[in-house]
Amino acid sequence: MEFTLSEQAEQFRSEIKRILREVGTAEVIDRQHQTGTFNSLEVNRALAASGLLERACPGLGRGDPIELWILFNELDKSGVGYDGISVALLAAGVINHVGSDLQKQTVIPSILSGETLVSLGYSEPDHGSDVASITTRAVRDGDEWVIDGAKMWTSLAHEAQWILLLTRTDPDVPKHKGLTMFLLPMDTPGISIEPVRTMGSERTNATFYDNVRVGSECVLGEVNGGWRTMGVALAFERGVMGGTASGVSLVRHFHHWARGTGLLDEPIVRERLARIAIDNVVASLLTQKAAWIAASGGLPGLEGSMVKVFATEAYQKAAAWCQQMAGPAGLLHFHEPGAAAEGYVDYDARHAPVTTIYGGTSEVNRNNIAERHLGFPKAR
């Protein structure tokens, strides 16, 4: 593996750098934790005005997928939301991996000019990191398909165009095999949204469908093919797509208020930070390995479990390290006097623990190590 970026790498980074300053505003910022929707539509069009979503986009960008890394990992540490564009880009390198050539000339293109969002549709109210024990059905009738059930956790589906939406299609067979992906206008009838507030301050949302209809088209995949059409989103979603530098972003608030307040003179408060800022490199270097895989036509599927686990279980740890030095003020919110680091403190340990989860818990993730890596049986 060489870590040593390109020159035309470095210049993506510096152009998404230059972006962010213009774009990615205070105002921005602050708007996104006051809604809830972590997502500017302004930073989204300006990427893509810049060429710069299509370069990054699975499967079709010319420095994918070390620039998709860098994409995500600089909008990461600058604090401006980006789990809107971050899935849409994970949807569009599905659809160009495993989608109709009628799928990827709708949507793919629409993704790229930074207008359109995807939401996914995996998890269920009574189900949780089982995905596959999912129960929302899509059963065929003639030529169309009719889905009924429900699902949990799918952010941004306020805000977006489209869903990767899991259905079961064939109950008798294992839970794995009975699956299939479709991707559905968010518009279809029979779809409605519930929002869904969070300790992180993230709006996500509870989505139902009754007696949803839409054609074959909408297949992604194969037929009771949707476990391994997951699995490639999965795939970019833990390893590549972002969520593992947000202790780079802490880090750099805690110690600007630190040194202000006169806090970063105690011996304890400087030793965490270094350790905190160690976890960072290590996380950073766990995921340039993974994009280092997909950029030599692998997927990678364990190796974003690691970086994963590793990277959120280390924010985790660094957000309550800072709570603790900061003392009271780590307990106030953003707009509050005397907010420690302007209550990013606050912000990421509340926020922290809820990366554990998305994307797959750290019990999911750490089973996949198990069985792919140590060798471990299933039943242990």
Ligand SMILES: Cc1cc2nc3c(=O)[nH]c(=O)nc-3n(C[C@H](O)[C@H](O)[C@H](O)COP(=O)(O)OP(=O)(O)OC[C@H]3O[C@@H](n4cnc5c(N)ncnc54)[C@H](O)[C@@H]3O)c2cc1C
The other form holds:
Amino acid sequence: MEFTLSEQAEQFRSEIKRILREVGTAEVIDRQHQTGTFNSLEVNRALAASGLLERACPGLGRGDPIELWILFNELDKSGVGYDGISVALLAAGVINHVGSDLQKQTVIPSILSGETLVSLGYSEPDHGSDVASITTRAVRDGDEWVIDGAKMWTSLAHEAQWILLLTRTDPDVPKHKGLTMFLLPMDTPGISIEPVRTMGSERTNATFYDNVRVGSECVLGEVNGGWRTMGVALAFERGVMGGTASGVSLVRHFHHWARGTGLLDEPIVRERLARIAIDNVVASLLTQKAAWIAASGGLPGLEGSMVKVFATEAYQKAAAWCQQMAGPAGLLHFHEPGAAAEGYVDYDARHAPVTTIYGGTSEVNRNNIAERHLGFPKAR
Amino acid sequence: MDLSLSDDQRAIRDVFADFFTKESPVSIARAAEPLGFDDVLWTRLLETGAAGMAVPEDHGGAAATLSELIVVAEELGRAIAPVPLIEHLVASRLHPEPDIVAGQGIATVALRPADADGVWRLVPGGAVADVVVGVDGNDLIAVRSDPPGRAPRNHACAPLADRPARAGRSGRSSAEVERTVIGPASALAPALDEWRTLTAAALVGIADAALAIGVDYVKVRKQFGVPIASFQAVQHAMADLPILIEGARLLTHKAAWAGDRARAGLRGTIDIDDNEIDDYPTLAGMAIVFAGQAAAHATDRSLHFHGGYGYAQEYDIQLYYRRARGWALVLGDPSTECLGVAERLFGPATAPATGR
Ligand SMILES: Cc1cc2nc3c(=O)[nH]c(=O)nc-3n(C[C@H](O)[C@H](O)[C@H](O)COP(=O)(O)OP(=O)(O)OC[C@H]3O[C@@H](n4cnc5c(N)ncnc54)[C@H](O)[C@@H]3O)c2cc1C
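The form predicted in complex with this ligand is what I need now, so please give it after the form predicted on its own.
Everything in the complex follows now, all chains and molecules, and the chain you saw is the first one.
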């Protein structure tokens, strides 16, 4: 094994670091926490302007495949929210895999320019983990499709120009066989959005589809082939498009603060921080492996599940430890005097719980590993 | 960046996977208890050239890199082979005398300095090694003396023993103890990191074997009319294991890679703020902690899902369970290892601990 980055990849990394230092300022991060929208157009634009989004896009990137990992790893570590970039690049990867020429020509360039965001409309009020059971209907009407239903947790729908919408097109066949994915403009008449607030400050949405009429050019992949499209999308989402290095900024914020208070001299604090640091290194290595596979044209369906379970559960342990070690100061929000690590300890403790839920819960990912890797019978 | 095995690593793995599968099925480890050493297996192993693998060519060795040696160590762990090869590889680099390079003499390394009485306590491989390399006072020394040939009965059935660092200790006359100063005490540190890295690799092998045994068992064992592998509680606990094992394997490989770079004179970086850590001692400490945890957990879950049979001597999983702990703990408490890692990541503690 060889762990040195190529010179090209090193350059790519320093370029990203430079841009994030320039545009990912404390004010930008603060605004994200205030608004709950963890996306900043100026960051996306700056990365796009240097061609960095294009270089890392799965299936399109012309750089070293490890650049996909580098991009998201640097974003993760920086503390700048990048939900918009991850979903947009994921969508670009999916469109590139299964999309029509028209979709590739119209949507991908606007994504890679940093101007356009995509949201993911899979989950519904009554169907989350069992996403293949969704009931939002798309019915053919002449040359058009008519879509009716409701989605839940449609993050960034209030900012996005496009949505990947999972619908049921054939209710009379087994659930996985009657699904179709659409790629719709968010301004299509009949779509409405309501905000949903969360414990971790993040704003997400409930979205509603009322007699939404679109042409067949909006079908992404095959009609009734939506489950295959989902497979591609989930393989990119888990462990590849970031979210596996949250423990890094937590340790950074915590140890600088703990040095100031003297806490960093305590053996129990040192031992725990070392254990968190070990998990961070392991999460990074597992992520590199998954991202490498995705960027080289494969689908890391299994590796992504593995790193997602590991990294998010390690992050939760780390966030809980840091909050405990900080004591009452670990309860205080940003901008409160005396807040541990300027409020990051409290923030990470509020944010960590969602990481084992969205993008496929730990249980769903363990089912995946049990069935696909260990060859165990389906438990459901 | 390439996270797959190199061609050389693959070739070495194939040779040793084959060797241990043929020559050291688990019945060999079982039969070697309680001493934990099989001299026939050791003799066979010499035919592969393993004994001199770590030694530079000018001393008659094969000059294998640490990245290559860990591949051997993982296969050794998978077979829980009753031979102190890891200790021998580490000691042979420090003291490449001809009989050691050839493997006629077995060498080992004392992981902690000799105590005030001049005795190295519970040296791994100490029950059978002809030469012990270790620290006594300010010196790193090699001591040749007759091995006791027996070990105190212990958890892992490992060939541990107390060994004299000086003449007249443990009831030996000076004629029986031949002592050579190799260097300053500080020269042991890189060797200990080699031991950590190689042992981490062996623990990955143990964990992987335990997973395979557990997976096979739960697919066959039926309760309530179905294989127990169909119960989600069983599935989920087992699903964690390949994650820990793959993580430990990658970390061990990274430590070995850093070790080879350090030997070539390259210094690694430690940037905790950026999670950029390629410093060898830091990674070696991380690897033994994480691989130790992975092996302890994998053997624990695998044993547990055997039900009562897992606890029975007749079943093999208990052999792996005990070695997963014993092979790692000869070094000491993993929490102490973590404090060593913290020292490199954050610098020394600046004030005395309050004992909170
Ligand atoms: C902040 C946030 C943002 C999100 N963003 C998006 C988005 O942009 N787009 C989108 O489509 N979705 C999004 N989601 C939805 C997310 O993917 C779902 O929450 C997730 O898939 C779980 O579904 P659920 O919430 O309906 O929980 P449920 O499926 O009801 O699960 C409840 C519990 O039961 C467990 N469980 C369920 N099935 C099994 C099983 N087979 N075996 C064992 N345990 C099981 C789960 O693991 C979980 O612990 C977001 C969620 C949140 C909280």
